Every structure is written in structure tokens, then in C-alpha cells.
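One chain follows as C-alpha cells, the form predicted on its own.
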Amino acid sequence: MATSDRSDVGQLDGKVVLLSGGASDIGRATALRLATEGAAVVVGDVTLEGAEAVAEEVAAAGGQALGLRCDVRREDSVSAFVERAVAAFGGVDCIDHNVAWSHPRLDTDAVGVDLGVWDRVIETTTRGALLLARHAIPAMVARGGGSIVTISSGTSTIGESTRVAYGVSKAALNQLTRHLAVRYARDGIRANAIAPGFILTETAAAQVPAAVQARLAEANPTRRLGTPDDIARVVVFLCSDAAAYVNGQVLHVDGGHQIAGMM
């Protein structure tokens, strides 16, 4: 698969990639990355017509991938899912959890949290990345070991006034990927977690004004936003063999931006 930007041809050459959330933003450019680097790409996505379209995308730059549904908050889905990659592509040797759910109107503090946005954001966010975890390490353990990637974020280590449900949900993404990573690293498997800052995806541009993307570019020590390509260069370094020594990391992946004080 041909690109200017290629940082280390083929460094995923021969792996299987498991990717849930991957039809739009951090979730596709990591789909694309992934490819680039020479990985066979399983794309997940509770929206299947959203996951056929990346692995189309990926297929016509010359990449392998396959688009599945998965709905990460049933686990007969995961586990189809699993499967159906296993049965595609021959095992599993990497898994990148990409999927969140918030509702930021409603997920507030305490004692105002919407209870049933309480428990999908867990739900979805924290027991999805369980489930995923829980199917797939069967099959990396076959292939001899892998690497477990979650995506958490720069609220899991702050205190904030509201979103628990959210910071709550990323937090216990990070105590899981600590114990996969001392349970599963005698089997080969290592687990990080990465936590991002603003990155400004085309959901973000599209709901936060030019404005504030501009102070918080400038108020960044880097001068500007995160993009999704930035996570997906890091996904690829954890999923490779020059992160073999790498384990039980929550990896903050925000131009300084949490050091800085910008939370």
C-alpha cells in the first residue's frame, strides 16, 4: 500500500488488526494508518454500512480490510466478530478499542447524571472494551502473544466538575489495560492505554467553533490541534514490535497539553 508520509515500511506486515469503532474519525484514520503499515484491518462499527465503507477505502489504496458490525455492548456481537476475523484473516495479534458514547448535556456530576446515560457510557466505553478484550486474547494467545490497545483519554487522570460518567467510563479503561498487561504479558500480550487531548475530528469541527479551536491551538506548547492521524501513528507504534517492551503505559497524546494546564 503506497504513501508518501510511510514512517517505517511494513512494520505491521503479517499482522491482524482488530479495530472497534472504526468508521469515523480517530477510528477510520487509524483503519488507514493501520493498512499503510501493512496490516490486514478488521474494521468494527455498530454501524455496518460505516465499517464496509473504511474497508472499502482501505481495499482501494491497496490495503486488506474487512468491514463487520459490532456492537460492542453485546457480546454475541464481539464474539462474531472475533470470530468472523479469525475465520477471514487466519487469528488475531492486535486489538485497538476505539469506541465511546457520551451525552454531554445529561452526564453532569453526581447527583444530576442521567442514570441511564450513566450506565450505556459504562456500558459502552468500559464493558465494551472487556468484552473485546475478553474474546480476542484467546486467539492472540494462539498466535503466540499480541498487544491491546485502548483508547482512553486526558479526562481519566483530571478531576472535572461534570462528565463523570465520561472520566469515570476512560479512567476504569485504564485500570483494565493495567491488568491485562500484568495478567496477560506471560502469554505474550502487552496492553496500553492512550490518552488523547483535543483532537480535532471532523465531529469536533463541526460542534466547536473556529474560536475556540484557535485559543486552544495557541494555548497548546505545540501551537496547534491534535489530528486523528496522530493517535493512529501511536496505535501503530504500540501494535508493532518496536513497542515489544512496552507494557501497562497510558501513553498522553496531546502536544503537552495536559502538562500545560489546559485541562
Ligand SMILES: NC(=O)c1ccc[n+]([C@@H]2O[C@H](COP(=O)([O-])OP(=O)(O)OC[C@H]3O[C@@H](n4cnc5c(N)ncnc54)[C@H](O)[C@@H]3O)[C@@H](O)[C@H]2O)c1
The other form holds:
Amino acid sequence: MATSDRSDVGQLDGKVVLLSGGASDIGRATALRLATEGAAVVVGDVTLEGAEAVAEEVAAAGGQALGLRCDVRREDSVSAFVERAVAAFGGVDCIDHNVAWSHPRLDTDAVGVDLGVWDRVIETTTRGALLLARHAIPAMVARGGGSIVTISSGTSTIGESTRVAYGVSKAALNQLTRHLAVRYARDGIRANAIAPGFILTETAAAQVPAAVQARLAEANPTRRLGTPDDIARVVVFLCSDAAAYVNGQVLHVDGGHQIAGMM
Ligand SMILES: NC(=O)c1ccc[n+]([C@@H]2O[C@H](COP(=O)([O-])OP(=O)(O)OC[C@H]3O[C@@H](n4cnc5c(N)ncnc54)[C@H](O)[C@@H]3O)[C@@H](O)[C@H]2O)c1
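Moving from the form predicted on its own, what structure would you give for the form predicted in complex with this ligand?
After this comes the whole thing, all chains and molecules, with the earlier chain placed first.
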């Protein structure tokens, strides 16, 4: 079934969402979709120009956004990001840790993986999520609760012969998400992970040959590739009150690819 561009506008009216890694691809689509649903979006990225450009795009479409530099590898940068968001919009209701960093050539297997790459992948994806949660949770508690979304990956729940650092960082992110879900539920905070399958981002479209894209689409039970907006819409759901009883889950958003045994 084709998805519609229309949605229940206003699902996130009055909510403030902090988005890490919002300058491109899935992050950019998420900022636009969150704002369409009424959220004020604080777009953080290690690339300030990129974060500001997305915030301007949101504003041009009639939404509310602020673009800030946020390097999730540095605790002072993350704490300043949260502080500036609270100063600008009065609080925090939701966070979406979208950032990941990878190095396809050097992130190989247990024997060969470059240890500097291993450290940076874990530091960015997993430790970065911890830092963002650690600094945002007190602000969320002050608002009476909220929603934490982490962007994981389909690879977090399978075995792969390569990308060992990426897979471990995402599996650890799932466990961090379950910890947050159980520990902070008493404070009104839910935490859930989204595990995308292959998403045809601008970057992927430029790098993956058309014939390979076609083969991947054909192999997917839904007969198409995922789009950044497929992920963005699920972020909206998990941030919204419609997901009030969804907590501690890893939600695969991949058209059924993994359950069909096709990773
Ligand atoms: N694209 C896919 O097919 C796919 C599949 C599964 C999972 N995912 C996950 O979805 C998320 C988004 O993927 P994408 O393809 O849009 O990624 P992307 O590489 O296009 O975007 C990542 C963003 O994070 C930013 N970033 C990198 N290091 C940072 C740091 N230290 N601090 C702050 N920002 C930093 C980058 O500048 C970039 O804007 C990632 O977590 C990725 O692992 C993507």
C-alpha cells in the first residue's frame, strides 16, 4: 500500500524534541516530519552549517526549529546542547539519538578491525546516546516525563561477518535503551529503539548502483526500499502519546526484510 503525505497534523503539538545527527538523510527527514506534527525541533549535529540549514528548511515550511552544533563524543558539547534547547523552548519532552558514525573499509572483523575505528564507533553511537540521555533526562523529569528514541539498525539483532564495531555499537544501544526504559519508567519516561533496514537516503542513492537497489527492493517482502520518511514517521509515533504504553522495544522498520530471513 502506498503511504500518503498527509498525516494527523499536530500529534506533537507543544512538544520539544532534541534530535542528534539531524543535518542529513534520516535526521533531516525526521526534523521535517517532527515539525510537521507540531514539535519544536532542536537539530544538533557535529556540522553546525548542516544543522542550521535543516532548521532553516523547517522554518521555511512553517515549523519551529533551532540548529545547534552538538558533538556527541564530547560531554561538554552535549550538556551545552541540552541547556541551549531548554533556554530556547522552555524544556525537553523527547530525544531522538539518530547519530551514528561508521567506516565501512576499516570496520571489518574481530581480527582485522582498526581499534581506532572501533573506539570511535562505540564512542559516537553508544556513548553518545548515553551522554544525550544523561543530560536530557533531568529536563524530561522536570516536565513530568517524555520519550527517548534511539536509532539502532537491523544488524543489531543478527550476526554479520563484517562491520563488527557497528553491529556491537547498535546491539549495545538496544541494551542501553532497555535500561533507560526500565529505570526511568517510574519518572514517566519511555525509551524505544528503531532498527531500520536498508534506507534509500541521498547518500545511499549516490553510492549504491541502481541495479543493486533494484535487487534489494525485489528481495524485500514489500517490494520497495525504505525511505528516510518511513523512519521519521515511526519516530513521530514513538514520541507521541499514541505510544504511551510502548516501552523498551526494538522496532524493526524494514518492510519485513529481516523476519523473512533476508539480511
Ligand atoms: N541509512 C540506512 O540504510 C540505515 C540503516 C540502518 C540504520 N541506520 C541508522 O540511521 C541513522 C541515520 O542514518 P543516515 O544514513 O541518515 O546517516 P548519516 O551518516 O547520513 O547521518 C548521520 C549524521 O550524524 C552526524 N554526526 C556524525 N558524527 C557526529 C557526532 N560525533 N556528533 C553529532 N553528529 C554527528 C553527521 O554529520 C550526519 O549528519 C544512523 O544511526 C544509522 O546507523 C541507517
